[in-house]
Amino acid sequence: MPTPGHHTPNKVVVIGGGYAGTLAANHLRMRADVDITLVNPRPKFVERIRLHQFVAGTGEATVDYGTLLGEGIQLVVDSATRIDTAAHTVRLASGRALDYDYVIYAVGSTGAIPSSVPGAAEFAYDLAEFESAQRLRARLEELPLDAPVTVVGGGLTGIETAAELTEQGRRVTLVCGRTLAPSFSASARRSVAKWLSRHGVAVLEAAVVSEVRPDVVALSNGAVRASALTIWAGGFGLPELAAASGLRTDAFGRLLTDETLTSVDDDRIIAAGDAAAPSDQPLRMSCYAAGPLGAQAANTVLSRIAGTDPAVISLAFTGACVSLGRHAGIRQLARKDDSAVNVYVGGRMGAAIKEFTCNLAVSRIRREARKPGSTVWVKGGPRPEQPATAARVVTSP
């Protein structure tokens, strides 16, 4: 393995060019002797937290990597199919293989339409990735404005999608499963429900979709509702690259790591973002956590190159945002452990905070490109200790 000061650069392959991977790649430029390759299936960066806007036609959701990546980072537009840990290569769908000294595993998360719900995989659309959002946007453009649309999922993605579409004049039903905005405080939930009701969204709490057909959704209580288009926004799945590479994952498919984000199976593989499960106690899948985890993963690699002990992760949550169309939003405040407090900011100020947050996610990556090492975040308290190999059922967020 190359050592500090050695003329051979340390080769780091970053798999995944989302919020975590792109920031990690820029952060690695703190050392001049690192050869950085970023592998991503698309030629453009996707602002995932704006996909609901893209679907509704109220905003764009892609950014040119040329404006985001620091000098010297090689972008390879391809998909990783396997990490060959014995040969230290990342195998790509095109047949290429990239040599590495270290891998940053930042593959993110994907949509998850459950196969257990009849018709869902066949007839429902998701908007977790750019390609599925493109298909959904095209389908919406074919539909008359008064065609009934069903959004499945009462979390933040479902709420934002329903709100964006109703503001465009669509007839929207939001099926929540259990509770609307379950991660929010009771007062913030009431505020969201009031906005949706005032704008004509039919909110069905304690309702579960049992079947999706081309023109209706069936609910577990026996009700059947007309639905010309059904959008599935009920949780995320994980790419299977880690498991396909013989690396241990949690029950949900995230790479099992220690508290320095290093794989429990291979100290040359470091995870970041949604695909990381440190000590089998993953942080909430979020853009908020992705940037700091990307910087932390890069720091772990840099520490290993330097021959020093990597730091353990420390990240405090401060809350979450949800947009309600283009002119309202909610900023829910939270304790460091991500549990909501009974304080929120709503209305136009909530919308302004949400927009600032979305812009910040991209500007932070650009700043890291200009000045590697500039990313700062709110540090948290001690994390719960648990063996990384412990079996634990992880439910979809």
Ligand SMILES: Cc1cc2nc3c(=O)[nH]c(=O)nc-3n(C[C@H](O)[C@H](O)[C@H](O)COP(=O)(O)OP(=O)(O)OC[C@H]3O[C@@H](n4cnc5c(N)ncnc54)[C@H](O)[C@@H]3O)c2cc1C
The other form holds:
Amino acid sequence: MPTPGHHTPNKVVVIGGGYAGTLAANHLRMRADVDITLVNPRPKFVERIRLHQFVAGTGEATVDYGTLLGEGIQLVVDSATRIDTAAHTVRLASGRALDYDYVIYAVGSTGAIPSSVPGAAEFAYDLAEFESAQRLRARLEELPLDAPVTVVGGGLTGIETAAELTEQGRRVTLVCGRTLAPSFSASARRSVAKWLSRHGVAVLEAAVVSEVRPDVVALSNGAVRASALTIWAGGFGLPELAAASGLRTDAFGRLLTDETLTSVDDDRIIAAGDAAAPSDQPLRMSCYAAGPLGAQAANTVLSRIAGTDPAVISLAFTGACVSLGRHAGIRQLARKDDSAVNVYVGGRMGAAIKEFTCNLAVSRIRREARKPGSTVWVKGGPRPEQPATAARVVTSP
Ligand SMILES: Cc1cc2nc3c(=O)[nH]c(=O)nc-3n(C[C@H](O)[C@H](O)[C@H](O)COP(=O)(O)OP(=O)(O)OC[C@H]3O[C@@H](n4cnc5c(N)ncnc54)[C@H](O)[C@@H]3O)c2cc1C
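The structure above corresponds to the form predicted alone; please give the structure of the form predicted in complex with the named molecule next.
Then the entire complex follows, led off by the chain already shown.
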């Protein structure tokens, strides 16, 4: 503990030990004199991109931090409740407070079951976080195999969940909202639809769930379908820590930053991952972006400590993957701006690529722990054209 008046320089508190925060903590070790604390509510790292496997019982989704964190990083198992920007402390649920010189804000995203859909908050389950996935897994284990299950959301998480469950012999309906796999090219979308129908999933496009009851879902076209279990996979929500700390966010609750990932309100707070909204133009919420953003957030902190100008973020997309059970998958190729091109890899090769990327997300954290600065990513991609220092978003407080 530093004695009063003798402040340890370069104390960095990383809030959130997911793909972005864990990588950022390791990357900060490029400088030996940084005191790094990682705050996370659980003692284990959660591979969120495997939570559909965890739910279906086809895989685990936690990894011991011991193999992921570089030497000297202090893990505090707790939740941040407020960043006190005046006192430079992070307040924790336990009542503890951590002093900081810099904060890396990497709290990720959460489930989002809409309160506007009657019964959804009460009866639907989500799988966006480890605890909600645990509840869902327990509920599934109680249900007979032939009980009808509804998955709400035609995006990648909904598709992966429906596919994983049908492969386990479940009776699954996928309610897509507008279309199935809207971010994919038409040909990849057809391939997903074909796999799902061949494996017995009833895919309802142009269908919106208007009410959830314990044993049915009602659709906005008036149809009512039996549903012993309803799983909500219709998008992510955001933790409220930034707003609760008086920091400006985008409309969804991501921390509003400039192009160096620095909060527009406080240059000691740097964001990364799903919870960052650089220039109010956030990158796709993804594990793909979270790691590289973690490294770049750490670089911004290291530049500020060194008294140099932080670099503007740079990250290009290359595509997205979806798993279709354990033996098939689709790798959709995309332009740097993340828009799909008409090329995809499917079948077993698609599954192998997906598995490779899931493993890579964790192995690069491990590599960064051994060798800080080793993470590489594809640079480029469209960002607003403005220099870092002028990139501060101007919105009325
Ligand atoms: C089922 C599923 C499948 C997915 N598949 C893919 C995929 O194939 N490809 C892809 O790119 N993305 C995928 N995603 C999205 C991906 O998981 C997220 O975009 C990614 O996890 C974001 O990383 P992150 O580090 O920003 O946040 P997270 O991984 O969510 O980590 C944030 C951490 O911060 C912690 N935290 C939150 N609040 C606090 C607090 N107040 N104090 C302390 N700690 C806090 C959280 O508990 C968590 O441990 C999937 C998501 C799900 C749910």
